[in-house]
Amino acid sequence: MQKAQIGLIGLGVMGANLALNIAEKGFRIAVYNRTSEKTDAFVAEAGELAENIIGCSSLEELANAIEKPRPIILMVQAGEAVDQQIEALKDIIDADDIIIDAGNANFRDTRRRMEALRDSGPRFIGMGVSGGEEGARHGPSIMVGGPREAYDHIKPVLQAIAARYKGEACEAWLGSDGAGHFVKTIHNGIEYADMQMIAEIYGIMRDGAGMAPAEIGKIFERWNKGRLNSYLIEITAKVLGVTDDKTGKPIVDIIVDRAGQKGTGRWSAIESQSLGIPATAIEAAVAARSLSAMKDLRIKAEERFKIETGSIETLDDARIAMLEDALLAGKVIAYAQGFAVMTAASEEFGWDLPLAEVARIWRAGCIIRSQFLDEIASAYEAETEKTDLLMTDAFSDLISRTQGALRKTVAESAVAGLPVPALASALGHFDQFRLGRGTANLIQAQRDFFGAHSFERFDAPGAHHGNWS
């Protein structure tokens, strides 16, 4: 029998989908699910797919099955699953076999991971995967680490089966040991603070202007034929317009406002925080989420507070506009802000992150995919020293056109009453940004008077102390 070119373990959804995209892209895979029964049915239902797909009833089986240096794809959960998937492999497999994380890893545990079989083997790939389930199905984006000998080996799966941007493959080595796991953690964060504005937003539309579902479907539908031209953008206005078939209502109104999360999210503002870099946005976004599943405490707050929520005038065609550019600004904003976290990682690291290459392989394929990415993509190919996105020409004439949007939405709205937190956070962080004399003298001073902390001085060098006594 012919031996499979790659192997592939869990056939949950996602594993499905991907084993499924890379039979159909010519190649033969061996899959193994812990279930035999699952790798049965995925075989029997695959169609005229299944005779590129070898189905093993164990990892003996699944070994000797494909072709050596044998890579094998784990899809399974993130965490104690992957070590256990590890030890089980290691022992059937050679050192110069490639065992492949896609799953949403941790970066540190990605590091560790490749730090523990350096010397023993197999090698080890950390592959950040996005898309959701249509993604691996159809064409991802995909962000790997690890030896680059390793992802040469792989790169022409990697290439049929990604998603695809005017011909581009939406793929790439970024970097040694996790900065493929770290780059899709960050791009989850940015999503975080893109799902969030724009909920904000969809907040301002229903609560402060009482506007249908519906009515502002429309709106986004129409925004995403312009600058805010995106994935998430164009969803927003598909959920937006969908009726529940038990109730005839508007779904999106039956949906409960609590919103779950991963750890992704939470991971990327973590890391930011680690490597002091603000990234407001995202930090705004991932505490929102956990307020939201605060959902008693907050129904007994809206009833001690009895706080009224105002209305904003009627949103003409003008207003609507200035709410499509405070979106935009505060999109940007995050983006320069998960960019500023890759850049400090980088760095941190020894990565040498492509930054331009990153914005280049999520123009198709994941979830944050958006019009302006190949604009960022541009914008760093410019740029001879890596800087920062809102300072590039491209981004820092487009604030200077929207901030004016965004800083009137976000005040209207708290005045009103109406949260936005990621649109406010992202405010805040430009206006610190753009500030050469800030106020963080006060807080040296305060340092210095209760920890004998010390300050600099403009008209002297070195470490000082106040005369506080």
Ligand code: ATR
Contents of the next structure:
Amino acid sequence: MQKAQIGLIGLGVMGANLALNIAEKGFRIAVYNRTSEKTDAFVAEAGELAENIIGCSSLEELANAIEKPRPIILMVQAGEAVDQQIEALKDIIDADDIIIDAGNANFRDTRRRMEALRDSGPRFIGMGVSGGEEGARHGPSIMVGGPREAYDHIKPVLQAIAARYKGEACEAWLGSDGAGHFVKTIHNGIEYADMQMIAEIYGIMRDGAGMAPAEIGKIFERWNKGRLNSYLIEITAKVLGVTDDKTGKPIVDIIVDRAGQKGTGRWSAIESQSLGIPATAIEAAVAARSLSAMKDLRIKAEERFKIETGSIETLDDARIAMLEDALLAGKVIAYAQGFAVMTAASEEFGWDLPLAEVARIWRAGCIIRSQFLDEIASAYEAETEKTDLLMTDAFSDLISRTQGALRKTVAESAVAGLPVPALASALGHFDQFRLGRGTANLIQAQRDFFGAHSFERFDAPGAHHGNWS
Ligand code: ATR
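Next up, can you give the form predicted in complex with the ligand of this protein, since the form predicted on its own came first?
Everything in the complex follows now, all chains and molecules, and the chain you saw is the first one.
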């Protein structure tokens, strides 16, 4: 029997869709799942694609079914399952075979795994895959980290299965070891911030202006034709227009306001803190999900504080335009923070992350896909040195134009008692960022007062102490 060009372990939702995508692009793929009924069902349901699929009932069978050097994608639950599969594969495959972990791994685990396999093999790749079930099936955004030559071997498959933006495949090798999984993590952190800011604007319209979901949906639909054009705005507009089958009410009104999270947003906040890079909009979005989960406490707090939420002025066209600009400004700042975290990580871990390329492969396939990312790619291409996104010509113009709207939106929301934690954090960041003279002189004085930590003076070099007594 003709051998497969690639293998895949783990036929859960993501694995099964990725395998179908690969088979559809004309590659022969061998698949294995711990529970073999799933493998049988998968092959049986693959229709005409089944001719490109070899169902295997053991890892040995899988290994024997693939041409050497064997690339094998792992799409099992992140964490221990990945370590178990690597252990099991190690005894079966060769040193120059390639294990590709395509799950949502923490990049620190990817670095550890790669280090452990460095001398003995097999070769290891950490690959971030974004776009959910639909992306996996029809074209995800793919972020690769690991040995370059191992990537080169699987590149034709990745090129074929990735999403396309104006014909360009949204996949790239971004650097060694955990670079791909790190970039995927920051992608998710930015996604949290983007979603939270959209939800905050929805909250202003719902609670401040008393608008119905369908009306709000119409505004998002309009915004989707402008600068905010993106997948998240598009689905927000759609979601707001959907009616619940059971009750006939707008579906968002019967969904409990308690958000889940699987951890990648939190990891981005943790990593930004570890690197000493402010990513406050992302942090605020993660925290907002955490607070959303404390529903019982929030209900009690509402009873205790009994603070009336004020209404805001009726949303005429000018005010709708203001909210649009505010969302755009908040978004720019959140993305700037995410890219700054990647810049710092790139230096810390020696990756030399190509920021324009990162923006390019996020233009399609992934959840934050948008034309905005095309603008970020162009902004980074135009810069000769790595700089903060807010300092690039294109985005400094944009933020200068929209910051007033963000300021007004945050101020009015604060007065009305409408929570806008991510937008407010973004604004706070921008206001500190843009001021040459801040207030850390006082922090330094306090530190010197209680801990003799010393301070620098404007008028003399070296470390100084105050005469605090
Ligand atoms: P889904 O993507 O459908 O939500 P999941 O629970 O995240 O599924 O699991 C994804 C894949 O990881 C499944 O193929 C699962 O195998 P089973 O079908 O046998 O459950 C696989 N998986 C989870 N833990 C595993 C382990 N320790 N070893 C091997 N495969 C494992």
